[in-house]
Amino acid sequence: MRIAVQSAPFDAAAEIAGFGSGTNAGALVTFTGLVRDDSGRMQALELEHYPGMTERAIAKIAEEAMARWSLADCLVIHRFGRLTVGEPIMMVATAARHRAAAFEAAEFLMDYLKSRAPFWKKEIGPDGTSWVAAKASDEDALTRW
């Protein structure tokens, strides 16, 4: 399991490059996420987090969904900072011996890192900052877990 909140960008093919191998996997699953602006006028997104916090919160989530789905392994980044639309935001990655798990466990981490990780968001545009604040349906996610 490997869990990486940086500023930095990342290559999602390298990333996944060797993941799971030597595991007995039957499955990798992965997941990249882009900032998106729903809003149309968004310049840029920032992300602000507590070190040592948020990496302890998000590996509680990781190490859940380890055990719950018996994942040989996980890789979870998630960046900070300044951040323009289209560029990666997240990535997750399961490996399991059945497909079905690694994507379940895949979802799991997902719905979770969405609403319970650490991290506070705000919306840059042509006419200031905005913080972005929960929304129900994020939440409503959970419920199926």
Second form
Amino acid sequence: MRIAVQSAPFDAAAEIAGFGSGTNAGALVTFTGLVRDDSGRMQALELEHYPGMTERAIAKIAEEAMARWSLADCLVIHRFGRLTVGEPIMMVATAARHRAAAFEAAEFLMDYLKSRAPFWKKEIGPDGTSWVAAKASDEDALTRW
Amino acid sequence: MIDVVYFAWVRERIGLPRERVETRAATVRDLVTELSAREERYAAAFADISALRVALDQELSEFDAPLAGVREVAFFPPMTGG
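Switching forms now, from the form predicted on its own to the form predicted in complex with its partner chain, please provide the structure.
Below is the entire complex, every chain and molecule, led by the chain shown above.
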């Protein structure tokens, strides 16, 4: 299991090299989230986080996924700081014996990272900045787990 | 003494990221009442606590939680990770 909270960009392909090898895993799922511009006017996205709590919260979520889906391995990378549209913002990878577990665990990780990892997104546009509001649907997504 | 930290628009509204607070508040809710009575910027930030989340010593908690033994209280809006 590896957790990285960083401002630096990452290379998803490089991160996945060797991931899950030697574990007898039969399935490997990766998800990469990119900075999306919904308004068509976004210049950058600024991510604030809570150093210390961020790493602890993600480790707790990842440990739960490891145990619940008997994962062979799990990787979470989440960036903070100023990002531009199209840049990778985060990624998760899961390795498991079978694909159902790998897919489900990756979805679980994504759902929990959205509303339980202490990050706050702020959109920077030509007319100023605005904090991204949490969606009720993100909170509702947790009930399926 | 307790460390109080603020994030996102809570930090912007109050105007500082962190402060040490002398308090005898028994619960988070009591601390919010004390802070809100200080100045308008605190009252504005804490006007609707249903729009806020709280963490005690970096663990997500509740506004009714006791503060005994807690070293760091954090106030922030609902998280938007992922």
